[in-house]
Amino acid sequence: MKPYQQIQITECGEPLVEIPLEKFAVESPHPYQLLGAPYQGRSPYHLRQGVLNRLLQAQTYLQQSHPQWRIQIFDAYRPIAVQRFMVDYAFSLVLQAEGLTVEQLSPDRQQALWQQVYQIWAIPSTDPKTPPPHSTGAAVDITLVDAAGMTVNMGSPIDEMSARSQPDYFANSADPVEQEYHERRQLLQDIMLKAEFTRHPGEWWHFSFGDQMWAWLSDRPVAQYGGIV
């Protein structure tokens, strides 16, 4: 169990809506999508109106500095068994990356990889007291987009299993390139905290509002999402 799982939920009850992809910049078809992941159909692009309205909030504060820059999202709500397919999608990664298969696994070293792949994905558990963030519809993984419609270069893509997806990762480098991804980052990070979010303390793309993860990164004793099956 992870820390902030062990936040109480009072589930609020406010309602999963569509994000209107015309006010955001969006990658089309869905990444998961693209890799098969299950659906059903529905479109992939949903979050609680209450996380959607500061998302919106959010992009006007970008704008104000950054005049026709957008915010680009890459994964909103996730339901329960997108969140499993996207998890063994990851191991499969690691283990490729290792050059290896799952019968050349010990059970420890089988445990070391699956704790690399819990680094960045939420274990898929349907149990109600802890839901993974990006199933209770109030997590949103996000970058930016500038005037000229191109993805803005943060250093590192989303859903990277490395240090480099740690927030501050660039700050402390000589380099000025490295330096403008910090700068970007940290832009990313000031629109959606004036806009009432909490980061993710190691994916610099990942951001909630009212989920458990958000109660435990804000000092708060309770939860207003849970999961939504």
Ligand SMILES: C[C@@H](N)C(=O)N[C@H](C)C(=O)O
Second form
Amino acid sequence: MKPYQQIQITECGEPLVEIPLEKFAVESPHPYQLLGAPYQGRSPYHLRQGVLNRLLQAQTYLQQSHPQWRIQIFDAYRPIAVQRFMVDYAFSLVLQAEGLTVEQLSPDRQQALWQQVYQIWAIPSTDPKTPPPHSTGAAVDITLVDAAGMTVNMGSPIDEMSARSQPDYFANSADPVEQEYHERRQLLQDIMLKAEFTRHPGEWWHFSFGDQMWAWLSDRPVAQYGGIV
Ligand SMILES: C[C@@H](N)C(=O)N[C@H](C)C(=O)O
Ligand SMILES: [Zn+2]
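Can you now output the form predicted in complex with the ligand? The one shown was the form predicted alone.
Time for the whole complex; same chain goes first.
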């Protein structure tokens, strides 16, 4: 169990609402739908109302310093079946990278590879006390798009299972290009923190408001959003 999963949840009952996609940039086609993830008629483009309001606010902050730039939505609401599909997919990528099949692995090695997956993916728990962050409608994976409509290079792609995903990976680099990656990650964090989100300590792109991870990171005893199945 991760420490944030021990946070109590008092569900506030706020609805999941559709994200007005015309107000943001959007990764299209949706990356997990493209992989065949089982959405069963549901759309990833939903968030809790309070979370959506804050995301719009964050984009306003962005445009105060970078007019014409937009937040690009990579992923938002994620049903638990999709979370399960994605952790299995991530595990298959780890196996592929090692040139192995699951049958070739000792139980210890298997365990070590799963730990690699769970460095960046949440467990697809069906326990209402420990919902995956995206299944609460409170978490969002995002990047930025510049005035020309180009996705801003942050130095590593979203969902990469490597040290480069750590928000401060480029912080001490002497390379001017890498310094720029860091500044862009900082810009993303600044606008989101100003809008009351918190950032996942190991992922430059993952932000949330009101879920267990947010409560844990911001030293609050209770989360307001539980899982939506
Ligand atoms: C891996 C990334 N897309 C992500 O969302 N990670 C968090 C921790 C999650 O699975 O909830
Ligand atoms: Zn995420």
